[in-house]
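For reference, the chain that follows is the form predicted on its own, supplied as structure tokens.
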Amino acid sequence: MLKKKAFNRIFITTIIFFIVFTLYSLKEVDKKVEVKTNNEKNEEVIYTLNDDDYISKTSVYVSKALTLEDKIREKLEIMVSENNKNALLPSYFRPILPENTRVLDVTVEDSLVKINFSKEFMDVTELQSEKMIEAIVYTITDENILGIEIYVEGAMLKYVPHTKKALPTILTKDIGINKTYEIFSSDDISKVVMTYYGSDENDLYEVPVTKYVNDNREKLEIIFDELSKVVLDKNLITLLEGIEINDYKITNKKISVDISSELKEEEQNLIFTSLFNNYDTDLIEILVNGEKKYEKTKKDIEN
């Protein structure tokens, strides 16, 4: 009898231990769960140099637990020459800020950004002062940061580093990237945003550049006409041949443009968003001979 008690107390309090064992466990698995997802990270755009020495579009993984301005300031240090950071870039690109250059503060207020960097921000060359500035700007604006004021050590910059090219108080993509001219007067200047193609022989990525030239063409033929051209510069790729306008409309709300023959995918790509990049409209829808094909809002194209 005293046996059969003592191993019925054994035998209790054994599952006792088991279930409080399982219940501990179930526990531990949830704080891991828990911490494993607020280590999640986010896609975000960057835009820096190139291999080829253009300001191009690339991407790098952010912790999604950043604020706004701890986010804009990781994605900075991250484009700052000889930081342990570099190594989150594609290998086909290079941080564009020079060395040892901080980041002293980010600022938000609605849809404006103020960053004040450390001195060594005027460290950079002055054949790449004015691509940096460009990279900023590309990199920080999106559809909610509209505009940038830039610091150094608390003192508004002015000027494009080491020239005397003025800068507007609020930076915005109106400054341009990549800039061409092809002007010879001074009537009937367009400036377009095209998007062009890099390759860094597995993958194909964003290259915008802006060209101001003599046309006095609606906008949107500039594009056609300058994606089905033969690129002088090797290191640009278009992808589109012989592709010809057969009619296009364009509204505050919608752009349809009909075309002569079908889009790959990577075609089409350069299409909308060198469109998206020129118009202030919502919706762009492209049809082939008069069939609607492809249809893509301006959400799209930003995310």
Second form
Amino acid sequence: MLKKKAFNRIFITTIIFFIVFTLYSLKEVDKKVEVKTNNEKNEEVIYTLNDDDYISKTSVYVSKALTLEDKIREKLEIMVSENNKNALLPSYFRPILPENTRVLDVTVEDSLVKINFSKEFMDVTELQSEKMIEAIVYTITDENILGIEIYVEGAMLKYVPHTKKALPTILTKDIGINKTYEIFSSDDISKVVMTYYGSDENDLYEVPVTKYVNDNREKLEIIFDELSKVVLDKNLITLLEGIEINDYKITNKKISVDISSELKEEEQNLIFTSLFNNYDTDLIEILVNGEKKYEKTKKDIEN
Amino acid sequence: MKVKSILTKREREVFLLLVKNKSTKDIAEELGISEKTVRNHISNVMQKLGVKGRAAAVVELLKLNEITL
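Condition change, the form predicted on its own to the form predicted together with the partner chain:
So here's everything in the complex, that chain up top.
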């Protein structure tokens, strides 16, 4: 009897021990799986339409294990309408490539990418066609990829679809984005690439706009003026208020601008991004009434 | 195969100088043509584009990617 009782106790203890051990092991496995999943994805930039029809900057998570060609393909597929990958886009953004567009081929040679799309690429509307090209160029070009060539069923795309707008052979960010033309004279025309913010209630995201204006001032002055405007079209947010330029200096490698008051981080980002859009410089520093406060390199912005 | 431009080579040269703030006289001197010829080129382009005024022509040419800044 004593033996039987002891045996039962040992048996129950063993069962309990086994259950506890199993539960503990599963938790450890879950942790490992969770850590592995986070490490498998990279945050990648995508430019696509916001609710106001601006091509805007957002991001998606893409597998780290993909080759560069496959990563490009994946990003483009996320940008195809009515594609099950659209769910990866944040809710305030929508895809811009026409439904059923396939990426037939992607090749990368040095800093040039060649993308061959299926014929459905040409189903884009005339209204959206230029924005579609801009979205592709801005999504794919980065500090390593300087230009792209677009093909449709093997034929190079020479015009913006359904328009007479000629395209350069190699497309770069020089083609502009969300272009506006405030030109009333053929004199003193300046091309300025601004960065504004859009808002999705919770977050601010960047909206780049290429502006053509009649203004012969230094682009830096135009940028600060523009970012200080209170009212802009269609939900573009500028944030800067009452900021005045005391002085500035522009050299090949560095821009230094002295302003009248301090900046919040979101305000700094707008200024740095807008300046780097327009100046081929390595470093920008911002002083406040003579005291150095903020500094960014080109690499900081690209990352 | 090159994209066919709506501008002739000379018309493009005239407008590229125009957007650099060159006067009709400056453009004529630089291209070695008369001021009247410069005005004719500008007028021809405005007609091709169906616009009135130099500014409107520049805007259309920028939109068509016929000229860049």
